[in-house]
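First comes one chain, alone, set out as C-alpha cells in the form predicted alone.
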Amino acid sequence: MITLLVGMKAILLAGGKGTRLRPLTIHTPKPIVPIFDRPFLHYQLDLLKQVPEIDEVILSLNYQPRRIEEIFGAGDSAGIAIRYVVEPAPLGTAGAVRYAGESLHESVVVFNGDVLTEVDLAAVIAMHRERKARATIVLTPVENPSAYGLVETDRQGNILRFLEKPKPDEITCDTINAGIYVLEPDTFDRIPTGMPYSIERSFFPSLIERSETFVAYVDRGYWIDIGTPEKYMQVHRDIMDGRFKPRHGSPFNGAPAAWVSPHARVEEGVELTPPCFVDDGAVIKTGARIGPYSVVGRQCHLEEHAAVERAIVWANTRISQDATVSRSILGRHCHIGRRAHIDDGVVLGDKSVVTDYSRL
C-alpha cells in the first residue's frame, strides 16, 4: 500500500492572459471566467481537495492577480488554503513552477490553469511514488492527434519522446499532455531563473536526455482545455448533458432540465427549453424564449420576445425586445438593442453595445 506524504503542495499555473478567450478575458482573468455561476478556478480546486494530503494550493499568477485574490482570498470559501505568487514577468511554464516552488522539498502537483478533468489525482501520486519517478505526466487520448503535440511511451509507461504536431505518417500514438504533473522539486535547479523556460519544450526533454525516471499516467476520463470560445461553450453543454459531473454537484445530473434560480423573475408566457440555466436576479419578460444549451447570468434582463439559444450571457446584460442571440457569448454589462440579431460564434466583450436592428 502506498502512503502519501502529509503536507503536499499544488502549484496552479494561472498566469496567462487568456488571449484565446479575448475579448472576454480583457477584464476577467481566465481563472475567474464563470462556468454557470462559479468561477472556473473553483472546479480545479474541487479536484485538488479530493487529495487530503494537498494542504495548500500555490497560485502562480501574472495577469490581473488582484482580481483573483479578491474572490478567493486565503481560500476559506474554497475549503483549501491558497497562497499567491506573482511572477515579476512572464517566466514560461517551467520558470513559473520554479519561481512558485522555490522553497518546496516534497513532491508537488502542477496543474495548467485551463484544464478541466476528472482524473484520479491520488492514483497519479501513488503511481509516481511507486515508480520512484522524478516526474509523472498525465496523458489523455484524443481523436485527432495531428492537431496536438503527442507524447510517446513504452509498454512500461516510460516517456520516450514528444512529437509536436506530427504528420500523418509520424503518428504512433493518440496520447497528449493533459497539463497535470507530479514533480520532484530537486529537479528544478536545471530551470534557469529570471527568464522564460518551457516545461514542455525544455524541462521534460532534459529528463529524457538524462535517462531519469519519467513516467506517464494515462487517463481516459473527461478532459478539456477551456481556453477557446468553442471549448468554453462545450464545457457548459457537457455539464448540461452529464458528460462532466462537477464535484460540488450540478442542477442537471445528466437529465435535461430548465434550471431557474429561485431568485430570478420569470414572467408568464416565457418559453424555456431544457437544458438551460437562469441565474440569480435575472428578469425574463413575457414572450421571451430561452432555448437549449443557454446560460443567462446574474441580473440579466431579457425584454419581451427576446430570444437566447445555445448562447452564454454573462451577468448584468440586457437584451431588448425582439432581439435574438444565438450560438454566441456576451460579456458583462452588454446592451443588445431592439430587433438586433447576433448569431454564429460572435463573442462580445464587457459593456459592448449593439444598436437597434443591427446584425452580427
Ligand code: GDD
Second form
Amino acid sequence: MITLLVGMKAILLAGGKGTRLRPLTIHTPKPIVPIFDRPFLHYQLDLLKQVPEIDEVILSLNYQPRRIEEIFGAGDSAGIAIRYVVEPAPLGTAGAVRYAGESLHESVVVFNGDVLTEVDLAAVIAMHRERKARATIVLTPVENPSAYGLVETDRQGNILRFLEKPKPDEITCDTINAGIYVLEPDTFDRIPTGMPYSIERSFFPSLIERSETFVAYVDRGYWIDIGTPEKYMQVHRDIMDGRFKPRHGSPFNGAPAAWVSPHARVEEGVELTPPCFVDDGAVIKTGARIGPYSVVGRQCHLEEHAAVERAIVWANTRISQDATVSRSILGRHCHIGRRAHIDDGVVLGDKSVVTDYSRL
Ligand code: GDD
Ligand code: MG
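Since the one above is the form predicted alone, can you give the form predicted in complex with the ligand too?
Let us now look at the entire complex, which starts with that chain.
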C-alpha cells in the first residue's frame, strides 16, 4: 500500500474591513498595510514557512481581494504556495473557515490576518496531536483583555470558558485568544452555511458545551494585533527597539539605527535621530529633521526644514517647508503644506491635502 503524505494547509482569515484602521484601510486592506517597506502578510507567511509540513496557505478574503492577489500571486515571491478563496459576502470568522476549508481532511492551522507573533507553531501542532484535541488555540497574556477574546483554562490547559470582548466586570484572567488555532475539519459541518457565523462567539463556546477536547497553548513571547492606529504605530516601535525581530532580517536587530535606503537622497545638513527608517527614492532636503521612531515611505519628499517625529508616512507623500508631523500616520500621496503642524494621533487617508499653516 502506498501512503500519500498530504501537506498541511493554513487558512489565513484576512477578509475583515479593517474598520478601526480607517482611513488607512480604505484603499489598502489591512493584510497589506506596510510594516516599514513590506506588506504585513509577509510577516505572517514568514512564520508559517517555519513549519515545513505546511505546503499551502489559503487566503480567506472578502474585502478588496484583488489588491491582495496582485501583490502575492501564487506565492512565488513569498516562498510558499498561496490559494485565494473569496467569499461572496462576509461569512464571519467561522463561516469563512468552513468556506475556505471545504475540501480539507487533515488538521488545519488557522490564523487571524492581523496578528504578529513569534510563537513556535510546530510546538502548537505537536501539542494538538499529543492531546488528540478537536481544537487547540494559542493564548497570550495581555494587560487588558476587553478588546479581545478572554479564555479561561484549568491547570491541564483545558479550555473552560471563551468570552469574546468581555465587559470590565467579566474579566477573570489575563489570557486571551491570540488568533491562532489548529482545528479538525470534521468539526466544520456544524458551522451553518450561507450566513455569518463567529468562531469566537459560537463555534468555540459550542466545543465547551459538548465537553470536547479543546486545549490551550500559552505563549509568553511577542504578540500584537495591528488592527488599530495605536497598535500599528507600536509594532514599528517594537521592531525599531528590537522587541520583535522579523525573520527576514531588519536594520534594527542590533543597536538603534538610522536606516536610510541607498536609493534615497538625503542632502547635507539633514538631522537624523535613530531609530528611524527612510525608504527607497525618498528625497530629504537640507535642514529637514527625521526624529526617533519615524518611518518615511518610498518616494516621499521632505522639503527644507520639514520635520517628522514618531510618525509613519506612507509612500509618495510630500511634507513642505517648515511643516512638522509628529505622533501621526499619513497615508499615500498626501500633501502637507508649508508650516502646517500635525500632532498627536492624527491619521490621514491617502491623498489628503493639508493647506499651508494649518494645525491639526
Ligand atoms: N474571510 C473573512 N470573513 N475574514 C474575516 C471576517 C469575515 O467575515 N471577519 C473577520 N475576518 C478576519 C479579519 O480580517 C481578521 O484578520 C480576523 O478575521 C479577526 O477579525 P478582527 O476584526 O481583527 O477581530 P478582533 O481583533 O476584534 O478579535 C479577534 O482577534 C483577537 C486577537 O487579535 C478575535 O479572534 C479575538 O478573540 C482575539 O482575541
Ligand atoms: Mg484584530
